[in-house]
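First, one chain by itself in structure tokens, the form predicted on its own.
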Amino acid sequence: MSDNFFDIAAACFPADADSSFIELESGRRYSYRDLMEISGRYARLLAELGVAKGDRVAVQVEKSAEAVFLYLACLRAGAAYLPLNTAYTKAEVGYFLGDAEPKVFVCPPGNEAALADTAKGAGVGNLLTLGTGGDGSLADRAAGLDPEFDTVACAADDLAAILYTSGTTGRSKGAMMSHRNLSSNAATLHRIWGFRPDDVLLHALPIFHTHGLFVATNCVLMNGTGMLFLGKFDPDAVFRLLPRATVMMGVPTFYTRLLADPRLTPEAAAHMRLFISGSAPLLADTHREFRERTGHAILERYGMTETGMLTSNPLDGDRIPGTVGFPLPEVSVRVADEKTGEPVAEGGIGVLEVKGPNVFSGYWRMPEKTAQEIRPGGWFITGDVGRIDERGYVHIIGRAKDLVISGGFNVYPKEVETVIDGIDGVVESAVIGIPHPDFGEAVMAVVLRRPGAAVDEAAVVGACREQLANFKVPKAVAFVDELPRNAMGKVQKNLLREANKGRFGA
């Protein structure tokens, strides 16, 4: 058998092909037979369009069952799947298409006219569309094709996906994920989280993101069971479906919103086996309150775009609030000095580094950046500051590169600062993350104006909305007479965070 992740997952599919794979909020169900047939037709279409092993397929579509089948079709065709956040603007999409040079770009039917010139300018030969109801040119052209498709054999190190992650310089980097990266992580998570033959996943996450696609969906595939598929997180839908689910994966925002609802009771969660949280730090208070309200201790884990999951609190054992648990089996995590890379003393604080079969192979067409962030011994420098306690639990203390995680999405300050600094009348800006009860962290801009400049909060927010995805737009703007600096002239963002940490009452 090849090491193509699709083949590995398919070996776990149920013997009864009519078993449910995806059930939509509308009640429509897709079986494993549908999975094989629709992904087979999509894969055949990709092959007829000239997509060969290693070619990229870029996808910016709304969440749907068909979008999952397209992901699987790319694996079957040997292509590298390139999911794009649906919030990305036309300018941002243009950068990704120009950098990745995909053979095919898929967008919603309603966006085709707006993105046609962008795709053409980036040299994309095939622009197709896919809607949430299975409509669009991709589905239309695939409809009459033979669903039987022989999955392209791939080696473990062959490219399976490229996921773009923002860079501190403002230039996004494409993390190259291999079939081994996907399969090793999925198999490990499936095992350590104790998936059972009767498990049903409540899926309310986006699928352009590691969490919703490579953690949630891949675990379901490896279990050969079904999921209740929500287009987005909606408390009413969640409470309606909880009695039929056994596992839920979410970002901290999901859990804070559930806690704000009086319907969250032990009875509402009685059918659930496991609640999992990730993508952003879960406040210890949220963990404790959720346990008090439901009797369930949320299982928090830690991962990154470049590595999939690294650590997890135990299924059986103490799930300690404020920690992200132990390194996964076959994954090594160490705490190192940021400059030298030498391990720090036991219990000491430093930058977390990781090595294992889950770690990506490098950044797409950025060998220098890859060399900077993966040490010769194979250790990837996460940029997160942490420590490992005497019991082996990993604690995340901060982020060495000022990354802001808002609602589970990564925001690098430099990208936002570049937009704000380009506004007429702005001298300089500093973008920080401050505690927020719903989003975990909120993006905040601290701005230094030229004397007499008529720049206000609306101007800053408006400029950002025009050029950036909505999750990167500041939720608060403050104007100052000067920015605090150290002796070397560097802005002291820690002082800005401290001064503004109570703005949202978190």
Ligand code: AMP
Contents of the next structure:
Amino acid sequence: MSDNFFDIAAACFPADADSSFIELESGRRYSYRDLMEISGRYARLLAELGVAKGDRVAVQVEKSAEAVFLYLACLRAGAAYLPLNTAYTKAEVGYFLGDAEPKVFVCPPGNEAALADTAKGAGVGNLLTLGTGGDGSLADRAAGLDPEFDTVACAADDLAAILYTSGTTGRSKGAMMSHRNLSSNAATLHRIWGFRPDDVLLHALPIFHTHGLFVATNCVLMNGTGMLFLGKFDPDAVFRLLPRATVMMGVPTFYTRLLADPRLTPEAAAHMRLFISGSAPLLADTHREFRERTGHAILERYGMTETGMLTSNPLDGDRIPGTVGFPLPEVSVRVADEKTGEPVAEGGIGVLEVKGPNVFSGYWRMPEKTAQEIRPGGWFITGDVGRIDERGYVHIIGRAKDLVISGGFNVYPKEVETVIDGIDGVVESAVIGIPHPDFGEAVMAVVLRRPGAAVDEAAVVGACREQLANFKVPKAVAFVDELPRNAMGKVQKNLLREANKGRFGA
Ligand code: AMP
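To complete the pair, please output the form predicted in complex with adenosine monophosphate (AMP); the form predicted on its own was given just before.
Below, the chain from earlier opens the complete complex, with every other chain and molecule after it.
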């Protein structure tokens, strides 16, 4: 057995290949035999297309069982799986393809015509399609192939995936994840969250992000059990399926939405063993309210794309609202001074730095960015500001870099500001996150116009819609005569946030 994460996970698959792996809302079931056969055919097709170890396979498809099989096929073929948010626009996809130079790009059948030029322009040799019903050219071409496929042996350090995270400069960075990164994190989470042979995971997260892909799906694979697979978070479906599930992983928005629903009762959650939250701060109030309504203390954990999961509240022990728990086994977390990198005094506030087998190997083709964010001793600078209390619980205080997290997705202000600043009549803009009862934070733009310019809210929103994924588009726009600045000329976003904090009623 090699260190290929697929081999490690496959060693945990159930003896009975007919056991369920994925069950869709429609009731359609995919067994572990289906997993092996479909991923085997897809891997064979990739190999026939010339995909070799380390080659990238970029994928922008809707969530489906087939998309999971494609992820596994990439691992089996030794390729680097590169999932892209389905909300990314053509221009954004063009950037990713140009940067990553994948050998294959897979999109939904309906987008093929629109993306053909983009793929060609980026030099991608193979454009294939995959639909949610197992349709599309990839599935068609794989259909007649032999499902037996010898998984390509990989070393622990070999590249398994590239996940793009936006940069504050607006340029996205591809976090290179190795097989070790995936397997160490999956084994640890599977263990510390006490997965059992009868667990059923309710999966309502997107699978282009570390949370839904590596945390949720990989835990299920390591457990050799099944998941109830929703296309997206939908309270009706969640309430229908909770009586059959035992574990749910979600972003805080899931929990606030469930709380807003009268169907959330102790009975509705009676079959559940564990509710887990992450990707954005879970308000302590949400944690308390959820406990009052259901009897369940949500287990909050913290992680990021570049590092996988880093900390978790305990399965047995106090899950403290407003904290993200203890560093995971094998993961070291320290609090350092942002400028000097020196560890701060015990209990002090600083930037969280982390080290461990889960930490990525660097940013794709950006050695200088990698060097800026990983210290020579291997400590990765998360950019999150926090502290560790006397009991060892990690608290996240804020983000060093003004990142906005809306509905669990990262929005880097600079990227939105660049679009707004490009509108005729706009002098400059500042994009901030404002507390929002549903999204956690909502994007807001504060805009300075040229005197007499006719730019209005519709123009700002319209320009953003055209060029950016929907979740990055401002939900509010305000026009000001000047932006507040400090003595160094930097815009004081904290003042803008303060002035607008009640805007969405959170
Ligand atoms: P991403 O790379 O998209 O997973 O985003 C990672 C960032 O999300 C982290 O650096 C944190 O700022 C934030 N984050 C993730 N989990 C939590 C959490 N439980 N509480 C607060 N922030 C979190």
